[in-house]
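Let's start with one chain on its own, the form predicted on its own, as structure tokens.
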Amino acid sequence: MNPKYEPLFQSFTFPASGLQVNNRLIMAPMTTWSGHLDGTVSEAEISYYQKRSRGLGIVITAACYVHPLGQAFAGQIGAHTDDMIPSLRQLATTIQSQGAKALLQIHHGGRMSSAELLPGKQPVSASAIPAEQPGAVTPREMTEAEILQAIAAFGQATRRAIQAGFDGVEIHGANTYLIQQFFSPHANRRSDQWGGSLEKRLNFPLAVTDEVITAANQAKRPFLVGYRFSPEEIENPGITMADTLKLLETLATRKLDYLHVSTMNFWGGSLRDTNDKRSRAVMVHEQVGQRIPIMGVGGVHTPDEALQMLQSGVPLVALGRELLMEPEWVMKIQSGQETQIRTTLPKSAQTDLLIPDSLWQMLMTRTGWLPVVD
């Protein structure tokens, strides 16, 4: 291996759980659309994860719904009942068999859930405000009892992850889903303890976090808890960077192991102010990175770009699209073959890459996400 890449392969110990990983490279959570109708993991997904886990420090699974009203899309895996534990155990064991730690990303879609897949056929959210996108369904405002049930569901999903043998969970507080909806002044127009002021909009994310940490503390082994968030929203009203820094200041007081900044480009600037070019992830690291580790993601294609991210001070590098195109990304760096890393997605490569059919169809039709070639 080229010695300059050695920082990517330094071990790391997470502060709250004490869990140690053997390098700084993580597979980011990516939707596969390939689970069974009942929420169990398919064999195609098992093969997909097995091919991509080798050499990584951590693999974070695709979003796994914690409640029947939280399923966001067809083919999503679930952690909403104990019946899911054997399927989840197979997924965790597959990842760990390749030497990586396995994290289950736990999730509730809220107003972004698919109405056709839900009991009652109507999504729920903090308020009866639809998303600003074509065809968005107006959700039903959650009752107090439903809010408490959703919080408890995240804790129960954590318990199931422990029983299934996962090494930790990542709370999905990003990408416009339910936790973000409660934090958002766009989605949350409530006037009770769960909304209104910024302080009250913090209550649901913090309650979920505390519930998950309480459940994680029941594990008889190191069990990691991370939190993923989106720094800003483009809507008005919408989440601002100042709002997010307030949330992160509070989360940094919890026994969390890391904060995962969900961005398409690690170095990208503000969604709300095109004149503000400062990296949102670097701003987060400067604000709270001395108290809680930051995980960056977005726009890392080459090992040199991964190294550049580490050199910003952020200690953990998540890879998404790169591992779709090149499952051997990490192994090729370690063997000194970084010049052979695949940087395009050939239309003939599905079988070789073990990409499930539903995910492959998305990759072939989603313009500009990956460089697809003939």
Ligand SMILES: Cc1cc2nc3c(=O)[nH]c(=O)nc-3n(C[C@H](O)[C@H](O)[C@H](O)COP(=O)(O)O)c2cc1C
The other form holds:
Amino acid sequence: MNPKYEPLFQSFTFPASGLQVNNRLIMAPMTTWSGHLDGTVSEAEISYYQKRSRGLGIVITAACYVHPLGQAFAGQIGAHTDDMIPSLRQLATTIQSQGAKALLQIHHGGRMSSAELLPGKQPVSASAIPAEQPGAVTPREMTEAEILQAIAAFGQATRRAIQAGFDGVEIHGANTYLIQQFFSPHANRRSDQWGGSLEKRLNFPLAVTDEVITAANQAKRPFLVGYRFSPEEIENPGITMADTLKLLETLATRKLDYLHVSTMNFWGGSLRDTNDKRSRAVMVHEQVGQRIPIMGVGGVHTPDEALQMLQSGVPLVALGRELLMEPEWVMKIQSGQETQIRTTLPKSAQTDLLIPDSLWQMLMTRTGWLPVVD
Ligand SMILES: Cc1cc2nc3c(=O)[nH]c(=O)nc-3n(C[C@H](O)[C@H](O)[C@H](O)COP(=O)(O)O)c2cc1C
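With the form predicted on its own in hand, show me what the form predicted together with the ligand looks like.
Zooming out: every chain and molecule, the one shown earlier first.
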């Protein structure tokens, strides 16, 4: 291996849980749309994870719904009942058998849930405000009891992750889903304890975090809890960077292992003010990185790009799309073959890459996601 890449392969100990990982490289959570109808993991997904886990420090699974009203995608995996535990165990064991730690991403879609998949066919959210996108369904405002149930569901999903043998969970507080909706002045127009002011909009994300940490404390082994968030929303009103820094200040007082800054480009500037080019992720690291480890993601394809991310100060580097195209990414660096790393997706490569059918269809049809070549 070229010695300049050694920083990527230094072990890391998470300060809150004490869990140690072999290196700084993480597979970012990626939905596959390929689970069974009942929420269990399919064989195609097992093969997909098996092929990608080797060499990584951590693999974070696809978003997994914690409550039947939170399913956002067809073929999404679930952690909503105890019946899911054997299937989740198979997923955790598959990842761990390749030497990586396995984290379950726990998720509720809120107003972004898929109406036709839900009991009652209507999504729920903080308020009855649809997302600003074509065809968005108006959600039903959650009752106080439903809010408490949703918080409890995140705790229950954490317990199931522990029972299934996972090494931790990642709270999905990003990408416009329920936890973000409660924090968002766009989605949350409540005037009770769950909304109205910035402080009150913090209450749901914090209640979920506290519930998950309480559940994680029941594990009789080091068990990671991470929190993923999106720094800004483009809508008006919408989450601003100032709002996010306040959220992070508060999250930094909790025993979280890491904060995961969800961006498509780690170096990307503001969504709300295109003149502000400062990397949102670097700003986050500067604000709270000394108190809580930051995981960066977005646009890493080569080991030099991963190194550059580490050199910004963040200790953990996640890769998503690159690992779809190149499951041997880590091994190629370790064996000095980094010039052989694949950074395009040939249309003929599905079988070779063991990408499940529904995910493959998405990758082939959604423009701008991956560089698909003939
Ligand atoms: C196919 C696909 C599925 C994704 N699913 C999830 C998901 O389930 N949960 C999540 O938090 N982010 C999800 N993301 C976002 C990624 O985790 C990541 O933040 C994003 O792709 C940018 O990183 P990259 O440039 O390394 O791909 C998904 C991205 C892709 C491409």
